[in-house]
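Take a look at this one chain, the form predicted on its own, written out in structure tokens.
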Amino acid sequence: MKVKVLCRNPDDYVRETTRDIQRVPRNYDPTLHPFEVPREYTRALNATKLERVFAKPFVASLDGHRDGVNCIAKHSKSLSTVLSGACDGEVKLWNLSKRECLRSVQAHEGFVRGICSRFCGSSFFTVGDDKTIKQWKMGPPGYGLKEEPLNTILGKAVFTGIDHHQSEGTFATCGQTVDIWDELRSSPIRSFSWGVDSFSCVRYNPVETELLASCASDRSIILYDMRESTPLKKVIMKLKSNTLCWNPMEAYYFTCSSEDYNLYTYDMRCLDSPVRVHMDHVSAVLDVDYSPTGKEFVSASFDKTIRIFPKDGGHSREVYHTKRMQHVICVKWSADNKYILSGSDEMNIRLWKANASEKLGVLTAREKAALHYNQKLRDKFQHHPQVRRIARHRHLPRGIFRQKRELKEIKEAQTRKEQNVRKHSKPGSVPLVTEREKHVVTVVE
């Protein structure tokens, strides 16, 4: 039997003489409160709850297209201007601050496959199913003048994507080959192909501007250098990648969206396995775009949701969905790091807040101080079970919730089967393959 005994040392509280001051076991410093941590924990819990209460990410809907929105592009100089292309060949220029359409151009016959702004912001380029590349003036035509492109280039095959150089008058297109074009010439100055039928996406590196990457139909991601005549190398994956996006702050890293419901972040110096696998979607991921800070990226999926991932995190920190939103085809992160634009099948462009609970408009000094204090409290207590549970919880539509549970059961069954095979096989005959290595077939130099 244990006996707990209170043990006190008389030296701590007994005076040596009657003239001594009484010893008091208290701290009279008003800044040191005896219940400081419990009080801060309660405040952090309340701040986390209020953050979820005020999490209303949807800002506005831009409607006006008569067919599904197939591509979105940001203006290279203006924060409030956005370009969008639809499946009926129509291109629209939007003013986000006024939430209205500035111009409509019937650019192509059939789908608008790609759209990009020139680096100076004076014009933009579009490609479509009619095998043409068209350059359009950013401003409206003069009074009484007809809407005509500045330049039209007729290609040999359908173009599926376009991207412009960051500081020079060259742009890249993809289709049956990846072509580098000069704005002043009607034929490509360089063409790349590596035994591939077609390409779905091409992107310039925003830091190392001579580098490009493309997604091909043979499940590969190919890297190019404009200074060389042949591609650098390619990585072949288990399933096809739809799009990719370079990290604007870290030149070596890019993230690709795949048909196997995942996103993969690669370091171009070592393509043997991805740096990180980002999992949460329950259907094919169709588009991806990085934030200007390079710390997060947003993905659009066929499962009718948008998810925001930290670049080093395997799971999303946020998921956006509405009842009306259908398959999300394209997504962009605004250049001021505050908003996200998404284009979907049901002809709408939606504007979302990048931080769901952020208050829009001018903040007073007291509001800023309170928000900063609450954020610090949430960061301090983020690993406590109650705070973490409230902060991580997200409501999902019933269909997505069921699909997620089903995918979890499938993965658990596969893992269990692998363990059983390894257990009943000769030691070393069944190698242990990590999650990151599973999805890469080979790297070709």
Contents of the next structure:
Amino acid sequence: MKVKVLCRNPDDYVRETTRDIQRVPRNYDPTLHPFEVPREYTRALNATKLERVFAKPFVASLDGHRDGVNCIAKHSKSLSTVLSGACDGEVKLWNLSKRECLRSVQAHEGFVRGICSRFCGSSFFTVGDDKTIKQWKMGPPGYGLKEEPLNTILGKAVFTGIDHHQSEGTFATCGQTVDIWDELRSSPIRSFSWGVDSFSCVRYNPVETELLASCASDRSIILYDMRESTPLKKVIMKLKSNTLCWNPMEAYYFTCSSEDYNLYTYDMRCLDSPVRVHMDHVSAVLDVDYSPTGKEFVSASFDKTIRIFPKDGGHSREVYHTKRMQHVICVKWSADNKYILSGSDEMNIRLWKANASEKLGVLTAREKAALHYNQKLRDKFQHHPQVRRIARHRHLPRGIFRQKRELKEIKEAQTRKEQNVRKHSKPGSVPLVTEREKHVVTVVE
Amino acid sequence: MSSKSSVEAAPAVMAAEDNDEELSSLEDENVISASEDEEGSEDERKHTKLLEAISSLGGRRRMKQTERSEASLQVSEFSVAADGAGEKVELSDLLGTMEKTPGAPNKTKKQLKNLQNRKDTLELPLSKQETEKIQRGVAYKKSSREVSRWESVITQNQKAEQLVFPLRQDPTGHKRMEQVVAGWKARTPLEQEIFSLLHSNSQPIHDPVLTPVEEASIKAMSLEEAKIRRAELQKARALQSYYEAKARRESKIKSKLYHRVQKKAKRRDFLKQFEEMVKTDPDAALEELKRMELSRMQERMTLKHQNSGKWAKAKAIMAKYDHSARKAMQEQLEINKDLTQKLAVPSEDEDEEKNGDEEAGALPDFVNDPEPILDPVNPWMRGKLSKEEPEPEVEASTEARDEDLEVQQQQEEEEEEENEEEKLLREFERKRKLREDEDDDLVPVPQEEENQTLPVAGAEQASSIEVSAEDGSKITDNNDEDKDDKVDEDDKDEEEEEEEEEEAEEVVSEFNSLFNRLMKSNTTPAVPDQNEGEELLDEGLVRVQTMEDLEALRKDRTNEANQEASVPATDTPTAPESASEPPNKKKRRRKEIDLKKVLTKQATVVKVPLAPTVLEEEEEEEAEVHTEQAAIIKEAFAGDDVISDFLKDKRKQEEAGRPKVVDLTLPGWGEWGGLGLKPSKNKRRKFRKKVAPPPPRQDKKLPAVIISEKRDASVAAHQVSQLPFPFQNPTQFESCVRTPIGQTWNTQTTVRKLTAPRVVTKMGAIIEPMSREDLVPKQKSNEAKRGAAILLEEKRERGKKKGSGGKRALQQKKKKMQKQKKTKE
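Switching from the form predicted on its own: structure of the form predicted together with the partner chain?
Let's see the whole complex now, leading with the same chain.
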């Protein structure tokens, strides 16, 4: 006779040490856990709601400037240090973690037009309305010494922008011409001009470090190679573009902010039409900066808002505004991909979270896992109308809201009219022009 | 070249100071005189040149008075004006010398002449703008090509499941010893002492991972090699055990005839071999001779075969009566004679051993059986190693001497086969000797077992067993399937009718759709871009801050959504019960059928509108196509009654929507139950529930329309109305939504994988832009991956060929090992 005995293997339930995690037996049989889709849908809905509830992007405001903030620069080696130049010629160094001004320098007479930090982070350059380029030490001057620049270069005309090379001792300025300077020389080593008399912005390509691009006042964007004696190519658009920014992870893409309320992402190998048109602003876009991951960029506009666009999305994913923030002149995305800095007309620099509902500080492993799960759920159910509605809802100030509605109406009217014209003219005589093609006038070689 | 103009211009441009010019002319003269001294042959020419120089002097002086210019241009570095510095070199001057030199080829002379005679002017150089444009074009092309290098990296990053920033991260965790040691030096005397000690032990300091000895050992044998070797050894051991078993068994054979035959065969073989050896390898033959000599010497020294031993004495007693004993003794003596002779054939003292064995060998049979090693993983064990079949010993012992020849033949045959095995064994042996790290416990394989036989019997038996097992399993499978089939058939009988009907419907609807498509082909409306609007944020004046607000927001919008949703007729793909695509399509298409036809039910043939007759030649082809199509359609729908099909369809849907009686009777409750018993009528009546009729169908009064009743407006607000962008069909999207990602349904690791974020950043780390170093190592790593892939492929190949014979496997192994070594190098 065989006797059957209940048998349990202690290895299955006894911990080796008391520090071990308790073994929790789980049965993943799908019949025991029914309604997976509805349950996950509810979770996704809750996750989206919570995301919106916790969306508090504004972190801090740095006040201290006595005029509008005209330019901001990131320190290339320190995350917590930021430089800003104001319209009264004052340059301030800020510590973000303490939210205080470390140092202020009366750098120029008139506007500080451009500011950039050297790649090693030991010094920074400013250009101003007083036709000078000044190099300053990052650290404070010794006790009893006056704030004095390391170098001063007196130029022939006003400089409107400056950018430093990624890894070499050269920098580029723009004004009447685009000049490439060696740090050790007082005259430019190269000077590009191509039928234009003023430029508003010049930027080095951070990846292909010898390439440059500039925005000119004749509505054109010009590409340069530092090693060549001539510019490379020029694209003329319908309206002038104010600034541009290269994608730090994708060498041939750059985005420019235009006066016509839009931003345009170009592939530098094919300038005939932009790769993407990013619309949402209701006034001129003044500044743009890419996130260091190259996945998104932030734009500052004259309409008193900041918007965050995915690099290949036509519309913004986020809009930031406060009651007190006026025309935003400059904006920067911090080098750790976490924060956004904006400098505006009303003398304040504002610090925003790049991800509005992100929890700051150290997260436990469980928190992290929950966040990731919620994020995935939101992504999974993002197309469902209820989820989408909540995820996409944003508050806008009345003025901007109205302006937006008005613009929409105008646009609708235009398209309607175009359709009508097309309908009543000979077929083929009014060709369909895509949005991307509309804004480019010509490409000049 | 406008040589004439330059001749005229030269004096005008020319300028020099008076004094310098005079000096220079004087010098000229000196030079000329010097040259005259050297070469007296061309004095005439020199003279004329001198005259020319003098005459030109006079002319120049007049010019110089009128013109003054900067002195530095004409003054040479030796503060003396160089002659002709201001003059332009003329082509004719250069060519003149060319014609006189004898070495110059005629061709070039001709070319130069042509050049001189040309009258046309050269083209103007390009304008500055144009040259710049060309320069720009070239530069742009170059830089865009340069930038395109990043394309692969960029697309790779775009497709990546997860991106970790910063791109270049120092490896976390423990650093390698070299890195730690590099920045550290011995300072205190104690440390220095320890260092010196380590040095004396040749313990590497700056590369402290492995000592040279360890490194050597690693180099000697990688894991792979070790595995292969182990397998080899296993095989060798197995072979050896077989041989041992066989040897033991053979030693137990008592048949004298057998042994005699064997011995003879051996001797014959040896002789043959020796003769061959003399021909092919005289050195080895010499060696053999020496060995024979040695054995002879030994024989002469001992009394081994002198019939003086115990055995011989016993035999001697028997010899009187026993013929065989006498013969044996005779043999012994013969051996002795042979050995003591010059160049006798040596023979091992096997007989003695065998006798000893006979005396001692009282072991049971199973001891001698080869150990059964069946290692499926070991490719070495898959060869023709097998258990031996029982020997033909019985035959040998019983059969008469007549059959000696046959036995010998057999043995020869067997020997041939066995030789292969021995070769293998010898191979192992050799290899083992080559590798100096030798396992001591391994018993050396006996090399001289030439006469033993290894009959090859199949692993076929085993395989046949496997096959039979498989068959059995197959049979059972079939049984299962049969059962299933039976069950299915029962169901099928019920379903078949319905299916047939449905199929017929599908065919009809397909025809309908085809027809409609053809009809509609001319008018394809432009599809509006929907993606553009989808990304928009819902920006409004309402600020939502709490969950309540969100709820309210949702409610407000749901009402709207309901209204909106009721308008479009498309159903959501996510709803499990919602109508799928095909019925919708049917419905839409059916709308185009003429109302009158439906109402009258008379027209059975569908009339196709005739293609418009166009006079223009260009459109004639199209018209032809149209008529053809119309003909096709006519043909297709010739016997088809589309309308009645439609009506049937509709009736069916109505039927399906009608409430059904639900039977809730349970057998056995309140009554007797059991086989063959049915619940009573009374009970059934009691438990049959009728469901309340649904609201009337929407298409009740519309004869030409079927409106699906499956769509639920209350659910529609939560459903996706359009197929979202990245998905290509509803099933994709549905499957995406249906697979759960939560911990409730998945294991921990799966959840971690499923919920991995797209972008990972490190807190407090600066994310540098991509640099050229990121471009290069990626390519390198790709190459490395490719290398790994190659290795994997090799492994796979090996896996495939495992089944083949042991010897072949061995050869392949060897080859592969060589290959691997090469690749590693």
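Rigid core: the largest C-alpha set superposing within 1.5 Å between the two forms. Residue numbers count along the first chain shown, from 1. Keep in mind that what you see is a predicted model, and the values were worked out from it rather than measured.
- Taking 2 Å as the criterion, Thr434 does not count as shifted between the two forms: its C-alpha moves by less than this amount when the rigid core is aligned.
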